[in-house]
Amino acid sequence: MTVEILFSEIAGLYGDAQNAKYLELCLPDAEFIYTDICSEPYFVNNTPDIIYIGTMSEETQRRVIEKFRPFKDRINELIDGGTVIFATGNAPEIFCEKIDYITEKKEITGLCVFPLTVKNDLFKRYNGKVLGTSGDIKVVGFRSQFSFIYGDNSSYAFLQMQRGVGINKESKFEGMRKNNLFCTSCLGPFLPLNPLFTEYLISLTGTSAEAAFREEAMDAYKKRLSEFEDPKVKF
């Protein structure tokens, strides 16, 4: 089992780095490769079992897109081949067609995996909770973002929202999924918050593994789920 963590020194903001640490605890026998932004990604010439990338600044986001652009065909090959790729926070936006940085008056073409457009406004931050389903798994999370994504993702959404907004305030479909590429705007320690989804994600590699500290993680998950399902709790 090989797990590649991409650009953790600049793409692990808001607690996203804990997703990689949790995977390490769940997969103690796996080889973890931490690729820095100045190095060629391991996935270019190899096929990791899992690839993870987390939240980054807007400037870093543009840098990462340009870093990935020469490897666009390889990235699509990995996606089509079923490699597990997990992107959180604003990392999913790199897979969209276009990002419009309204405040900075810049526009950049993404990797075009999904026919979606991103609008980023640094004067408008959205904060919210997430309660949705991925298949038969209930998912909880938190969001804090300057961007919303526009387009119809209903046929390839990551989450069907029960409470909270989707890729934008008019949508009830959050994130994107293509084969085993999972994209969510949730940030922070998403995997520790969702031990059932973590186990499912790992299972897609053909490996069976329990979520680390499973009893404690499930207890916290159930309590948060109960809280988020309470209609008195504001989203």
Second form
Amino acid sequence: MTVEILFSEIAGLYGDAQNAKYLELCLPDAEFIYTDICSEPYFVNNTPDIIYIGTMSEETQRRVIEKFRPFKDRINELIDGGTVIFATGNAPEIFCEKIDYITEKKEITGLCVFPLTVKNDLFKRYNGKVLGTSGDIKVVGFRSQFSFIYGDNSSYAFLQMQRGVGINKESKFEGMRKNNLFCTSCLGPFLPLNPLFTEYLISLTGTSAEAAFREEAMDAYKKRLSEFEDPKVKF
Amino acid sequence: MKKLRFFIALFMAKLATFLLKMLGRNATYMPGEVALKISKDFLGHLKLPETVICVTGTNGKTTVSNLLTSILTKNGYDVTNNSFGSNVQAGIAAVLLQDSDIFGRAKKKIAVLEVDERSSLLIHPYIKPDYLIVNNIMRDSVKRNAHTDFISYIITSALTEKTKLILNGDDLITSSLAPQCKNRMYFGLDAEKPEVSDKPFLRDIVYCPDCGAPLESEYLRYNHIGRMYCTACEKKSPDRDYLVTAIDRENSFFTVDFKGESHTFTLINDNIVNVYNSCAVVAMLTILGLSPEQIEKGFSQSKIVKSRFDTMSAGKLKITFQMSKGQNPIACTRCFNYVASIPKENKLLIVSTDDISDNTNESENVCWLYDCDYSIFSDESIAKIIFTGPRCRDHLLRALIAGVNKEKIVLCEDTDKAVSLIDPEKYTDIYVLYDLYRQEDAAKMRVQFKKLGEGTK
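Swap state to the form predicted in complex with the partner chain from the form predicted on its own:
Complete assembly follows, chain above in first position.
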């Protein structure tokens, strides 16, 4: 199995980089390829089993989009072919049609995988929690962001929300999914926080693997789940 | 009309200050809030002290501003400062109005103000500092500070070219701030250069801020603090005007070279972060015209505020309390490193870094744990770690992912019970790492340690 971790030196803010480390521990026999922003992505000429990209700054986001732009067709090919691609934090915004950086007075066209647009305002930071379901898996997560996504994602959302907001404050549908491309605004150690989802994600490659430190990860997950389901806990 | 609103705001805020003091309460925030509610540009109407020094950055601003105030005061200066107050807009307003007359004119000639870096855009349009010290810029609270590009953008946008900058020359993010400010001085550290091969756990700058090419490092001390150069353009860490060339840990001294001479000062704490802080203080005070002797007089009588670093003995037990700001991964990692580097064996650590308010009818965001270097806990000198607080399970998982042996770890959700889990015959060197808002817990632990130590006499 081959796992490509994209630009972890600059797209791994808020603990996102540790999702890759956790995957390494879950898949000790897999080959991990860490591609930096100055190198050509491995996926251009190969088909990894899993691709991961995490949270980044706005400037980095613009750089990543320009990096990806020449490979737009290849990215669509991978998505259509069912490659597992996982994007966290503001990485999903890359797959939208347009990002409007309100504070910086800039606008950029995205990869247009989803008919959605993004508004980014550096003076409006949103912090929140996520409790939702992906299929029959309950998912917990944290969000801290300057941007929201707009458009109708109800038919291809990643999560049906139980508590917390969706792609924007009016939405109850969080993230996007197309085949095995999973996009979530949740950031940080999403995989260690969600051992059941981690196992599901890995299973989509045709491999079965137990989440690393499963017992301890499940203990922490259950504790958080009970807190998130407690109506006294603010969202 | 604006002026009238200002005088009404000033009067109401001074009244609020008076009433709060009558009630024996702190007047370090609320009066400022009152003033700003009435007059949004209140700060812009105050007649400021002749010299305004602001201190900002991610880590160490409180230490630097406290040291500056303390040394200036010991040398006879009367200083307006917000050491005991808030570092956001209302706190700055509160302290300035306290030290102003009924017309809003400053009563003191010098102000040392610690400024929250995120508040720069609310403060500096009105208070254009004569000097701004920036210790460092690195990742901090996920929720509040976002990332270093954001903080750099805020600080740079807030300054005018009038301000003279005193910047950490070993931090390429900080040293690249506000290019419009041409009057710049740099401080840094040349002593105890680390091995070139030492790789920090995290770096907040990897590519050249000018051309985007990869940066190489001569060496890095921690995070991105060190000496860097661009592989494609002329960009590099700047030469330093104030340079620590020696650290004498045994006798608690450090030597700073500036203006072609070497001067030795008392080192108040040998954590490398505090060596940087102390060097910034030497630079600022020298620029203000104090002699090395005057500066040393202040250093020799200063110490870090007890609430941040303190030691106690109880029977055979020696306990070190080190504040480790939760939600701040770099500060915590520095504390972990500091404890691990102390040349002792069989250490026991109590880690109590969960945020109290974020766990009261809340569930704390734990992303920051994954930006902390928990692999430090694998250090052989650390024999036992007690993770305490509501997030203890998260600490355990984080530590396991970092490769820490599970046998070393004990979980104790109830912080009040952590001390009772210690075998005082087995562990005598104890380190308590506690969050800023867990000072009450630390105080309770002190009492518990006293009792625990009695049996070991």
